[in-house]
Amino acid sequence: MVDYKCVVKTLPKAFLGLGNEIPGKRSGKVRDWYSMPGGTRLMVTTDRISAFDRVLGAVPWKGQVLNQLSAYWNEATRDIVANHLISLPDPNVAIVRETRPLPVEVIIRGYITGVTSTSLWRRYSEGDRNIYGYDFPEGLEKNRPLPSPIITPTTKAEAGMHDERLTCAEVTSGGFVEPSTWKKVMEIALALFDRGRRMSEKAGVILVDTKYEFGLDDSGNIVLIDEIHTPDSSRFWKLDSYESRLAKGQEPEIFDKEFVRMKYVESGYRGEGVIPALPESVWAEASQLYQRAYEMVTGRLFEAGSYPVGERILENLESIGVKI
């Protein structure tokens, strides 16, 4: 991992995409692809950091932690789903396989928690007893686990856009999804929340929550795209503090791009509006507590790669002779 005081004297420019180098180029918040032959894509995880459905800057080494992280979990749960990834030519890049995307994304909750006016905290403890779908007992706890864990998909909101929340009857009444497909989808979701889990605790980390998406390949087979088990798509906290943390009134220490999102807070911006500026001793933190995730999760010790990224992930790809 990168030393903390060393990240802020020498805070590189975090990697914001490829340019003009390839092109063809197509993007989300935080990635962009490209179409390759033979129903294969490249994907470059940048940097990018969105929350309140908006990119607010950028971490350091946060697109390499987020494709690193998301190969390891991909061949940690291959036994239950087939997933996209085919190779990793650079630590920002990966080369996968084209599906066909469904149109909703499948987020999982394990904890009640939350501060937004969606989360199920919120809703909660304002009194809301039937929340997307699903009837929550009487004392519930805040930060502390659900009887059980519960989907609540989503829509995919275009740019720019609010995703919409769904009931998991609504995926199919809404014809977003096709009945027995779904079934599968949640049965698929459930078992990799209960992997990752149960992964996770052995590292030291709670897994809290998370999201996934599915495809479907040319046969109709579900795959899993997109990411697994990172800090962006999942909440993390660490685990050997969360008891004494939560008796002491205190929110659980946390591993995830949550802790960019509480800085935006404080400083008054909840994603209306211009976006204020944030130290560097903030991007800073968040790079190491990406990394630290990484390597919690992983046991392994992170390797930071090179920048300028752009640059090495041309000459990577030039010397494994790929072509777009």
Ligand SMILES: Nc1ncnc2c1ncn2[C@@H]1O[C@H](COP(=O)(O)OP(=O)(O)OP(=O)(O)O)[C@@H](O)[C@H]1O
Second form
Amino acid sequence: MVDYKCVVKTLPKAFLGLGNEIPGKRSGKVRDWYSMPGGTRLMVTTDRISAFDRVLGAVPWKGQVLNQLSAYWNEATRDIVANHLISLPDPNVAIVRETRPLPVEVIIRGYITGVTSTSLWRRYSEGDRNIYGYDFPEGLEKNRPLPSPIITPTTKAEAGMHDERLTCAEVTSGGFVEPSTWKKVMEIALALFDRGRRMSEKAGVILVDTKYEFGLDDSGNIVLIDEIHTPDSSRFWKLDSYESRLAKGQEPEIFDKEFVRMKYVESGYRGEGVIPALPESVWAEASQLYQRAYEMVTGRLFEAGSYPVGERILENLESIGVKI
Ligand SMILES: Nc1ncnc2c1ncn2[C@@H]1O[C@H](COP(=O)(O)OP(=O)(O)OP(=O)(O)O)[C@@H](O)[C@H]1O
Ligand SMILES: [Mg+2]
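Since the one above is the form predicted alone, can you give the form predicted in complex with this ligand too?
All chains and molecules follow, beginning with the one already shown.
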């Protein structure tokens, strides 16, 4: 893991993406990608961080953490479902199979938690007992496991739009996904989440909830795409402090993207208007948080890639003769 001082020094060099060195760039909020021959795609994971559906800043080594952590989980779940990963030519880059993404995000929740007005806990605490199309029993406690994990899909919004919640029934009745495919997707998502929870728990981490994306290949097979069990797509809580903090009425110790989102909320920002500047310490702490998440979850040391990232990527691609 990179020490605090070095992270602070690296803040101005955080990786926002390649320039126009490679033609044909397309961008999401966090990743840039380029179509390659043979139905493959070069995926560059940048240090950009998004919340409230906007890019808010950049966190050094975040892109590397997301890319390498996803690769770790793709490897660890290959027996459950085929995934898009082909190779990692650079710490921030993956070569993946291009698929036709399903137009839904598959969110799965193992705990009743959340602070926003639409979160499970808020709605439950306000008396709602039917949420996201599920019936909830009496007596659930905040930040405790649900009787069993639930799938709460959303639409996959176009850039600049917000995802809309769907019930599982609406995924098929609304024509988003064909019923037999959706049935398989739900089974796969539950199996992935179960694997993720068990492996994380052994590593001292609670996988609270997460989001999966799937695509279809040319033969119509389901393929896991995008990222899996990262601090951007999941909530992670620290296991060893979980019980003692709850006993004291405190929130669990988090190490995921929520850390930065909360800092914005504390500064009064809720996603509208001018984005306020947050102190350097927030970005540096966020970087260490992402690196720690990688180290805890994988049990591996984080081997920090060199900055500037863009130059390094171009060298690595050239050295293995990647043709774009
Ligand atoms: N193998 C794949 N085939 C096709 N599309 C893919 C594949 N893997 C990922 N994608 C898509 O590429 C995009 C990746 O960009 P990025 O992660 O920046 O998405 P975003 O949704 O805009 O941002 P955020 O993750 O903050 O919501 C996503 O739209 C994702 O669905
Ligand atoms: Mg994404």
